[in-house]
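The chain below stands alone, shown as structure tokens; this is the form predicted alone.
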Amino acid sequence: MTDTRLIHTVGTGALEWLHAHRAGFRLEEDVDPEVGFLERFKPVGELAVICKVLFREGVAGSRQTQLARQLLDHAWAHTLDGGRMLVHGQRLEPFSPVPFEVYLPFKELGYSHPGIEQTFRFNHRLESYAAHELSPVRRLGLSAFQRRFGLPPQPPESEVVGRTWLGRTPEPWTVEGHLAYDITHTVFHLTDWGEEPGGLPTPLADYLATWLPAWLDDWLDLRRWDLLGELLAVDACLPRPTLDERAWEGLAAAQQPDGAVPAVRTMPDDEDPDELFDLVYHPTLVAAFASTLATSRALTRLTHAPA
């Protein structure tokens, strides 16, 4: 059975890096217009979900409890400036649905601004809005988050599902980069970020445990560090999660002493801080949100054990 204790290690590690790096979560106002200013609101929206995990598992100690209140606070007044930056943000880009995917898990945290909360539900109720054309993954994960901030979902996340590539269920040796990661985000969308196990319709959560060994040991195999975060996130979203032992301790043995993750191989050679934390922050996010999950489902799993 893989070690609770190293999968738990991870996560705080990881924790620890992204507190000590919190101001690398930043946006740039003065942007080149090619790149787009919401850019760099990816981090902050990603941070924010890891941490509602965090607190919603209750396997976190009370020092990566504070890290990760810490740390909202930070992106919420400093980084989005308490909401304003998610303000400027829309009107930038009016039917760009990144700054309501941004704002949701934090208003799920106790934060809030309700002039953007009122921009939200006005373009809900536009076509405009409803016809951004987005990939079928982003789709069910927009209307999950309608859903969740108390809006009808448009469209129903049961008329989007079938139409992902994991809704499909098609050959899994065509698996790579780009489409593993829409694999992962279907399964966090439909369980709400490992939430509701039971959200993954059964067809799709038999294809899983399938196939998820054979990519577990691919992604594992190539070190790609990332990929194989999620796929470990995946792992624990599952109804029947395996906690791989063997990619649990590839992950581990990555990490750097400071808890940094590397995206691929090793970490980069990059002096410059900032490009440092773009090229890392998300396989170090990744390793915490699947150290949480995965900490929690072997905790319930000894708790049910047989005496």
Second form
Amino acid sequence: MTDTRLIHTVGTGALEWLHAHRAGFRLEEDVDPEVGFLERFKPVGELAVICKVLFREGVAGSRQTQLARQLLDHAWAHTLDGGRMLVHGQRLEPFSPVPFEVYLPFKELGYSHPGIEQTFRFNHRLESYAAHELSPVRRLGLSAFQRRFGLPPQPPESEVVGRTWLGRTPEPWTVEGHLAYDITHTVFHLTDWGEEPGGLPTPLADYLATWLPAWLDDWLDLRRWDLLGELLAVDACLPRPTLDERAWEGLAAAQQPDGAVPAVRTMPDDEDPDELFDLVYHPTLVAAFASTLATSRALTRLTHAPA
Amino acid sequence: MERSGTSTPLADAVQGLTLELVSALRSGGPFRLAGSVTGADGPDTTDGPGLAAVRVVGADAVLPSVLRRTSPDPDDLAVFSRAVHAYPPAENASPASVWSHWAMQRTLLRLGASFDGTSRHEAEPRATWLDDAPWQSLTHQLAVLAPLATPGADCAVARVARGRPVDVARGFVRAVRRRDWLQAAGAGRWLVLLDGVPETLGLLTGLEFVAQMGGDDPRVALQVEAARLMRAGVLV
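Switching from the form predicted alone: structure of the form predicted together with its partner chain?
Below, the chain from earlier opens the complete complex, with every other chain and molecule after it.
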């Protein structure tokens, strides 16, 4: 079994890096309209989701908890300007689901902006919103977020899951990179990011228990750390996580002394701090997420182990 | 199989023999091992590349007879027997090499080759090196030993495979992902014989895919054909 300390250390290092580079969570108001103002909201939303997991699992030390809280305060107060940037973004693209997706985890963590909630509620009454042609996994995520916000999920998650790639349990040897991300996100949405492992229907949990080891092996060999981190998080969402030793050791070895995790192979040699942040923040955030979940599962296993 | 500029007479002989086997398995038509070896070595040679190729191809050199449960022509059996006796495993041979030779001996006996009075079946080698092998190397070794995967064949290697169907299935996925068509085809051949292979693997379409992507290599085609025929036999 993998050393729990090793798993935990990956997360503490990642959080230190994210905190030290929190200025990278930034919006660009004069962005090229072709790119879109909402493009830079994604990292902020992901940060909130992961910090929520960190608070929830209760395996973070006091320093980690403090860093996470400061990161969230920074993202809410500075990056999102207390929610005003979400309002601004929603005015630029009134029917985009992105502001809603970014807002929800903040709301669950105690940050709120009542004005924008009214816009969300309006959008969710639109037929256009339900008809929006999203990929099934994205639709599943939106339905999950609607449920968590207290709105009726349209359509219900149980209707969407069968349309996702994972929901059809296809031939495991056809999985390529983009499909693998669809798989990981289907699991995250169904389990509320690891909170409810029971949310994963048994046939899907069995399917993943069977084939995840093959995918972990593959993406470890390819040194695709971002995807490997997500797959390790999926492992920790399963009823019986394997906490795959080789994969965790590989991810830990790829992590830099300052806590950054490269997305693929080795660290990019970009000297522009913003560009470096954009290349590295996601795998580092994913490492913090996977580490928190896996540490929690390892400790649970210890408490349930025979004396 | 792509011919490289460094092909050797042995490699050419292995390729030629394998192509003939694939053709025989696909068509159900006749296959003459003696003809293939004589073609490569000349009528009276006893240690040419043709005979060495039989040793390289191993027990699969008589696979059409094994799968059709027919007796090979005495000339073919004599050639096969000569290869078994000419190339015994070295003292320090790898377990895979020892097993491959053992498989040839067993096949020889099964096909009724006590005719020359010299066939003496060696005791079954041990498979302990596979017992604790991680699924990755287990699959690799099994693929190397694919000639042992024949209907009803019982041996220590087959027993290990039967005990670990999910591991071999994972190895098949890994081999396909790595574009290692030969390993995938060998693993697939084992999988058609095993119980407990997860349905979600999609083994049959997986084998078709392997043939589509790697079938230009006759070694891959041979394993896929063997798997297809064994599968058909199992279903009958």
